[in-house]
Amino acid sequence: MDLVLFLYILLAIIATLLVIGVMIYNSLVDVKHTVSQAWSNIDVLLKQRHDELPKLVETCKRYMQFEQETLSRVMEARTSIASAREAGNLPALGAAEGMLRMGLGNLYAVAEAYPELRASEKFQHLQTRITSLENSIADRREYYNEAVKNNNIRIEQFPEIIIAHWFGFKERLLLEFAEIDKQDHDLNKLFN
């Protein structure tokens, strides 16, 4: 009779702890898809805004034709982008992302000595929708490193580092800007 007792409890406890392996993977594998699932929302808006580049750039040549350097920048910066998308190399996507934004900036800034370009509903728009969409990538950059910062914290914990090393759950890397875009820039620079 102890060897029964024995047998039944030895099985509650394996029986315990598999449902409690299953669990433990369900819910890295619900933290991993939710980490793609918020890339592929920086990657949408990563096309959306790639598309739209190229027809503020034209619409700026119209008006600007002694200020290719600034135009050469943001497409420069637009290709780096692109690129680094496409191989998934967050680091250099980051400091891409750093280079169109001030080469943006620069832009959004020579445009104010082009009146007529500043009248321009073309360009109004574009430089509207394009905004936008910055807005919307920081947005969804925070969701992205929030999901991140969950999966690396899940797969670094008690028990979960078990389950996570058996299936090859993966640290994910933070979608991180380069530091120039984070210092301020001096607008006198841009002006003159």
Contents of the next structure:
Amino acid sequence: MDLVLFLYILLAIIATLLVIGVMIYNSLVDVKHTVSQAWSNIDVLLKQRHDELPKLVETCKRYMQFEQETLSRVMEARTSIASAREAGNLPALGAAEGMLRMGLGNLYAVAEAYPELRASEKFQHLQTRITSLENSIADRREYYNEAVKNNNIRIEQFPEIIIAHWFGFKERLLLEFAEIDKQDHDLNKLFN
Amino acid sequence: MLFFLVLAALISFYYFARDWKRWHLIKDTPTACLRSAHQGYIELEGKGKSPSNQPIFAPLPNHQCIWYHSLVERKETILEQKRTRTEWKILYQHTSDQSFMLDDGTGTCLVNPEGAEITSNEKLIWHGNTEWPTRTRVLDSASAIVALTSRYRYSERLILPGQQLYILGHLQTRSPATEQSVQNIARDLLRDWKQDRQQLLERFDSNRDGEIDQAEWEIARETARS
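Let me have the form predicted together with the partner chain next, following on from the form predicted on its own.
And the full complex, kicking off with our chain again.
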């Protein structure tokens, strides 16, 4: 009788552990998909901005013939972002994003010297559109990083670490924009 | 004895699993900003406000709020097998189904509370001897004595304008085409509601003057739209 009872208790403990294991596995899958979804949310905006930038540069070219360097920097950064995005290279994407933000900052600053450009309705529309996309990308980057942080914490915690190790749940990289975009632009240098 | 132990263990495990899942849903869902929020299931934080700055009033003496759940109960003494016991019988309860706004500093959205599970820290309980409360609440030191001697208990859970809110739910942005169809549906709904004046008054006449004034009609329109 004691042996039967012991077997029942053992069976109950194994069943409980199994159910807890399934619950942990399912929640780790949820967290992983939240990260993927957060990335898709940024990706869609990066693609939209990628399509808008040539229109902005073309509009600027008509008025800013002598600012080819500023314009080509923006286009170079755009190409770098597209390559990094397609390769899924987050550090390269962060660095290129920093370059683009600096390039756009310079472009808008230089545009101040061209009243006709500033008065152009198309330029104003594109500037507003791209600035709005930039803000959304910044917000969604925070969202993505929070999702990544949740994922990375979960797979390092006990007992999740056991399930994560067995089923190959991986740590994800944070998306960090290069420090370059946080530096103040030297406007005097731009106009001299 | 063993049967009860197993049953208790199963019930405990069920509640553990449910709360564990809910806790992780809250903890593992990142907070979105409204200005850049994606469509679908999201978490938002911000301040609650009434649509078009028209607050509603909870039915038990007119607390200004953006959402309420009101309850009136009567104390009843029941004789059972030569023993008496006291229980509270619900006489009236109403939960607001009117939409309210959430402002997170980057944008606003309309929140439809219908069918939602709402937890509010603003809970008021007070007692009296009339079926409908004649004063808002008892705050003095005699509250406990009043509670013991009173036959009626009034309680309200409220969300106040400006209160910090945490929301998990499905976000949908309306396109111009959807907006047009929403307007058509809202118009049809309002027409249906107007057919039953009594029910319209019960739902939207928050100051109980027997008339639907401009502010109340605005709330009815917002509700129909949501």
